[in-house]
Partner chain sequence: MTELDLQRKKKLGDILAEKGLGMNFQYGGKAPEEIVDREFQDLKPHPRVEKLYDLYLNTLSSVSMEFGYWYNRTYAQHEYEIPVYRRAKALAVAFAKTTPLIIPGELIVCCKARYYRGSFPMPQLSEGFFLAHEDEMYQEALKRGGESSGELSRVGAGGGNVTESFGKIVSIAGKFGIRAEEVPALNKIAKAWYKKSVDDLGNRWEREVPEYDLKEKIMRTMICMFDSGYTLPQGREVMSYYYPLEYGFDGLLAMCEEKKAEVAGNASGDGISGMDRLYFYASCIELIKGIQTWIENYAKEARRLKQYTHDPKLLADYDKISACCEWIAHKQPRTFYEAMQMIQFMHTITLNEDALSGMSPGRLGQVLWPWFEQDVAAGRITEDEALELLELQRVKFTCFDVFASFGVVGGVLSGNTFNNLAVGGLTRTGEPATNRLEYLMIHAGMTMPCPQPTLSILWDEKIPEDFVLKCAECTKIGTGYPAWFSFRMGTEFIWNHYQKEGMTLEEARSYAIGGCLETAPAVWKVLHLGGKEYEVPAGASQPAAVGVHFISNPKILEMVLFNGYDNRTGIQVFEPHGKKLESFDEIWEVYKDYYAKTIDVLCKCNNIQHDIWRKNNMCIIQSLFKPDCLDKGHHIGDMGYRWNGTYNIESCGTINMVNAFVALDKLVFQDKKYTLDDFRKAILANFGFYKADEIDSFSLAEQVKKDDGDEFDAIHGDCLQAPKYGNDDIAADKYLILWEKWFTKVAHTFESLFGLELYTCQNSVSTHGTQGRACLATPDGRLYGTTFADGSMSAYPGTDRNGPYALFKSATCWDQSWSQNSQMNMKIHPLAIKGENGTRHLADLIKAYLRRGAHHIQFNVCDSKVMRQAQANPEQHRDLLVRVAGFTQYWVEIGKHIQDEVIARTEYESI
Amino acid sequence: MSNTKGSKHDDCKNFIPVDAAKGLCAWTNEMIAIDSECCPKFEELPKCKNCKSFVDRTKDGLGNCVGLEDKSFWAYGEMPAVNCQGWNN
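Please provide the structure of this chain alone, in the form predicted in complex with the partner chain.
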């Protein structure tokens, strides 16, 4: 369980995205809007925005990733990092 402040459902591990607007909660199998309020069961999904290697963040959600082989490359905070070996929190 984590702090849900400022988070949306597609920031949560328990969320199964269906489309850009909505998805299923894996616990309830209910359809929920991505932008509706998260519940206390929220668990943070690895994304670039919660990785320590995501630096120089800009207000439009972009930044730099310094956590991988290429040393530095732009990244976007919303990208899921479930399969990123460099994700570090």
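Model, not experiment: these values are computed from the prediction. Here, rigid core means the biggest group of C-alpha atoms that superpose within 1.5 Å across both forms. Numbering follows the first chain given and starts at 1. What changes on going to the form predicted alone:
- Relative to the superposed rigid core, T58 undergoes a CA displacement of at least 2 Å between these two forms.
Having seen the form predicted in complex with the partner chain, please provide the structure of the form predicted alone.
No partner chains or extra molecules come along with it, only the chain itself.
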């Protein structure tokens, strides 16, 4: 379990997106709004914005990943990094 402060449901490993506004909680099997309060079962989903190798270059969350061989790799902060070999928390 991780700190839920400022987190949205789409920052959680247990969130299964259905559309742009809602999804399914894998713990409760209930539909939930993406921006509603996270529950105590929150587990942080690896995303670029949570990685030590992500260097945010813009106010919109676009930046560079310096954890990969190609240090000029552009990344978006909200991009899931579940399979990223350079992800480092």
